[in-house]
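A lone chain, given as structure tokens: the form predicted on its own.
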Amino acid sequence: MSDALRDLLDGRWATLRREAVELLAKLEPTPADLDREQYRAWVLEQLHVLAAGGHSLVAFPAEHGGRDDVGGSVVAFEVLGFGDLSLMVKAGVQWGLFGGAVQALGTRAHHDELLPAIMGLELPGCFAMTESGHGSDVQRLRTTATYDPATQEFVVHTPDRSARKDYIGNAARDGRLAVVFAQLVTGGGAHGVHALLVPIRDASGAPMPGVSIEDCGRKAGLNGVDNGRLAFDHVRVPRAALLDRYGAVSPEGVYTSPVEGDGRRFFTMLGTLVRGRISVAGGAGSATKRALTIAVRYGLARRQFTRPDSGEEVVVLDYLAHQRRLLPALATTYALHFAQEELVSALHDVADDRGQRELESRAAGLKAVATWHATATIQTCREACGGAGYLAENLLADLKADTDVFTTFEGDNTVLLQLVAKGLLTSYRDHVGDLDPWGLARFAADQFVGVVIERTAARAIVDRLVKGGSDALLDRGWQLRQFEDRERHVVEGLARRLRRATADDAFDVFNAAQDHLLHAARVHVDRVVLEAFVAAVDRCRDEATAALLGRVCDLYALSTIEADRAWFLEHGRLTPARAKAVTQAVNGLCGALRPHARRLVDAFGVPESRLTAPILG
């Protein structure tokens, strides 16, 4: 069964996830007690052992030297998370920040010139777009990139102290170039945010005429990254810096766009970086299948206090209140792993643009919720550990420290949560350049009724499920069926909010509407991640494996159901009676699952060399 169990984990990459846990075996485990120079050299000579591996190589295209394998890039992404997150941070800072910007906002001349520089690591490079007065707000950044036709050269300049990029991945200590966001300007116009490369310091490392670099100092986590702010007194660069594939300027000045209008041309550039979004959902993943990890073999060698029928001190994770610590966490860590596995096939396979602002709404929510269930899920894990999980040297303290910023880069878990929302008003899709709350308000109540939950993989098992299902809590088409009802009444009161909107007071009722908002993303995620793992258990060919991940989502579905008992009972979904009746069914299945607790964790995969937590000893 173990082996059928991690052969579904590993999934669609399989054998690429194992090549990638071989060349993090090659890697050393993190040395203790550097300071933060140290730790910042240690891990730039171990992204230098990743690069001659060839972790470089797998998202970038064929004729420079790579392999072409987008969703196979994030796979092995995802399994540096087992290891050391400053490392894995900078290695997607390098090669999906800086390295997919070049790639997916360049064309053939900056390819040509930079992308094996870059998959080598010869070019060390940043990816500046965040501002220290704009960063969820990236639309309305105010670094400017001004052309001069008459040197056919960029201005490239910060107005003030709000508009530096602020930190910034690699800009401190060993970035030589970046990808600079500026509202692009020329012939007089504004033609909003793009793209271009900006030196930042010259081959001895000094920094280029008119940069500031600046050290963000050191942070809460991830100290092995060296984050710093970026500023640009009136900087030249060329005109083949613009990377210019959604926007180009002649050497006249006169700007041209395959792309019509500034907010969909902008949303176009953005939805091409996705991966990064993505990716962070995976790592996040991963550490909390390592934190799981320790904390589960630790719970089963652990004991405290004694059973009185037999003298004998009871294992931490017989006790009902221990598994309801953690077996909930690891059934909902199951359920994301097959949504993550899901969404990157969408981003290996998207083909149109309906797949793509499909791929970018399901990115923003299960990055939300991936990257919160880290956070809480770590915390638990220390928790579970007593003291012992406080002591640096068993690992959690790290990586609660590392993983807590998870939830603000690569976009605010919040604001992420409100972009899906908007995503399902479906033919808000359409209106992509107006996003102020009247444009949304005025949408959804002259169109709301286009809308339609979308459909996962999945529908085809799901509609089986529901129509053959009975009532009863472990019946899945039961579960299946309060998940989407949920979501749609959710969402349907949503809009008949939003549709007493006027211009008038249009922001003050969005303003109100947005716990509402949050509401509907979060429950439309919580359905599409029970629909992915439906899905898994139904490809899955080993009777004994399916059953027992059957009995995993079981628990995901009415822990999720008991999280929000409020409003099923508000609603009249359950009764309290039912309500009881699931929180029994929890307790029983953390029960049943207690005896599968270890099996469980070892299938993710995490190599003992990463943990080397003294209390698993």
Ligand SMILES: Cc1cc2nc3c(=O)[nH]c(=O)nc-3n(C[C@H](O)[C@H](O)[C@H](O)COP(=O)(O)OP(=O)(O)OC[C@H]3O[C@@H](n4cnc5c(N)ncnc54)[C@H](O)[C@@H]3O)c2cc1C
Contents of the next structure:
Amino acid sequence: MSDALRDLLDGRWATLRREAVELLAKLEPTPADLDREQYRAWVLEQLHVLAAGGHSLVAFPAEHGGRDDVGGSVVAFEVLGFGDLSLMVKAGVQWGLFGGAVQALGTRAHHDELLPAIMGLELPGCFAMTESGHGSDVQRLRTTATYDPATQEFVVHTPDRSARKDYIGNAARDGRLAVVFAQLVTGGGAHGVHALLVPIRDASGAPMPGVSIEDCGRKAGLNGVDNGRLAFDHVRVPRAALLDRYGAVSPEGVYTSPVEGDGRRFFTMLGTLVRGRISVAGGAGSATKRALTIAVRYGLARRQFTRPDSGEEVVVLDYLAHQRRLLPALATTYALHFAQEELVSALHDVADDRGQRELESRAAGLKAVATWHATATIQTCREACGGAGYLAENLLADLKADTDVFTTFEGDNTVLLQLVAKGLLTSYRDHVGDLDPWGLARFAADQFVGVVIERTAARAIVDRLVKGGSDALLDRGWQLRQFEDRERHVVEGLARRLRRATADDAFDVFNAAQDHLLHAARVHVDRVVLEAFVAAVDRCRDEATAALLGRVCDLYALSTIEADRAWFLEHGRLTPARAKAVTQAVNGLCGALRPHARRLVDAFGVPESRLTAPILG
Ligand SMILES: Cc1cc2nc3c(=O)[nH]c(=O)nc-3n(C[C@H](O)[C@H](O)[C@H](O)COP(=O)(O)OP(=O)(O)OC[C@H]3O[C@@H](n4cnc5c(N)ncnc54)[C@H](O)[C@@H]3O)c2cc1C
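Can I get the form predicted in complex with this ligand as well, since the one above is the form predicted on its own?
First the chain shown before, then all remaining chains and molecules of the complex.
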């Protein structure tokens, strides 16, 4: 049965996933006790092994030697999440952020000149967007790129310390070239944020004239990545350094763009970089699977206290409390896996503007939920392994430290969920990134006519289940109806609140409803995730596997309802007696899944070479 489960989890990119696991096996496990410089050197060395093994080719165009497989590149990144996470992040910086920006924002000449060297790692680079003063609100960053028609160059400048580029991966040690985001200025005025290529080190590794580089120093985790700060003192780069797919400057200094409006253009550019966010969600999923594999296997071996009837010591996973900590988290990890696969497919197949906006919103939502789930679950796994979980040799301590920042980079989760809610209120009709509270209030008043539940996966099966079935807690139709009904109610209530705003008080009305906004986004993501799980169970052709997965899906659905039972009770969706029955059903499902726990974690396919924790025996 394990194989049917494994095949289902491997999904659409099964062949590539297995290739990526083979490549992972060629990498060394992280050596113990490296100092920071040794760790960074080791990560760079391993990055070269990845490049030589073809990892970097997957995302890039075939005409430059790549494999043109955008979805596959996310899957390959996910597999790196079973190994050293500094290496995964460094690969993401080089090929996802830096290479991805050159590919998405540049044009033919940039691609011809740079992509082969980026793929081959002859040209290590950075993605320099965040500044000390502006992280979430990057539209207001303050580095400038001013065009000088006399020399046909841009002058890149950091006006003060708060405008220096901060936390930039690959900057402190290895990067040679940076994609620098700056406010573009020509004789005709300011044109908003654009990206330019700025050399930061020469061939010997010394900073280029006018470029200052600082090391961010020791971090809470990911210490194999060289994060640094960059500042530019009137650094001149040629006109061709502008990545000009969305905005070009003629030799005379005339600015043209295919996209009207600075804000709209910037959010269009950001949208093309959505792959990074989806990759982080996938990487978080892999780290969570690794932690759960360790904790469940340890929970099946570890015994504490005796049963009075037999005198035998009890396996800790036989305690309900232990099952309660690990098994709902395991069920959610399955649910998020299937939602991630849907999202990767949507990225791979996206065909139009509306689809792109919906993709961006789903990516934001899933990234937030998956990375918060990773942080919470890895902590739970650490505790579930007791003192042994705290020892570095058992891997969980580094997993905790390295995944912590996933909730912040590639977009702070709280900020991302607000984008999701804005997308729901506007039905993805336009870019929402720069929609201010008053714009949103007007949208809610003029155009929002109620929530249209748009099914994201397996429309036919979900439609059928929602319409039929009973009110039993284990009835899939009932579960789906609860998720849909909650989403509709929360989002419509939010629209009513925002609609009351006027131009004068829009910010305060919006701010007073921010908890409501976040809840709306969260319950929407829950519904999308449940649908993806339902679709996966429906795809499963092996009857016994489908039955097992069905129970895992029940546990996901009911533990999610249980976690938000205050809402269901407050809104009369559950009576107190039925809320108690939900808790009993979750307990029952934990007991029913306990005998399958090992099989369920084995199906994640974490390579044994990445499960070297001595507690696993
Ligand atoms: C290890 C690491 C690597 C990184 N790598 C890169 C890189 O390679 N390139 C790059 O460009 N950047 C990089 N970053 C930067 C990263 O993307 C930013 O840290 C992130 O976008 C958050 O910005 P900030 O740190 O300024 O936080 P802030 O935006 O200042 O947020 C601080 C807090 O305020 C809250 N907050 C902000 N706005 C709102 C709001 N409207 N409503 C409610 N709450 C709000 C947030 O939720 C957060 O809790 C990296 C960061 C780290 C830590």
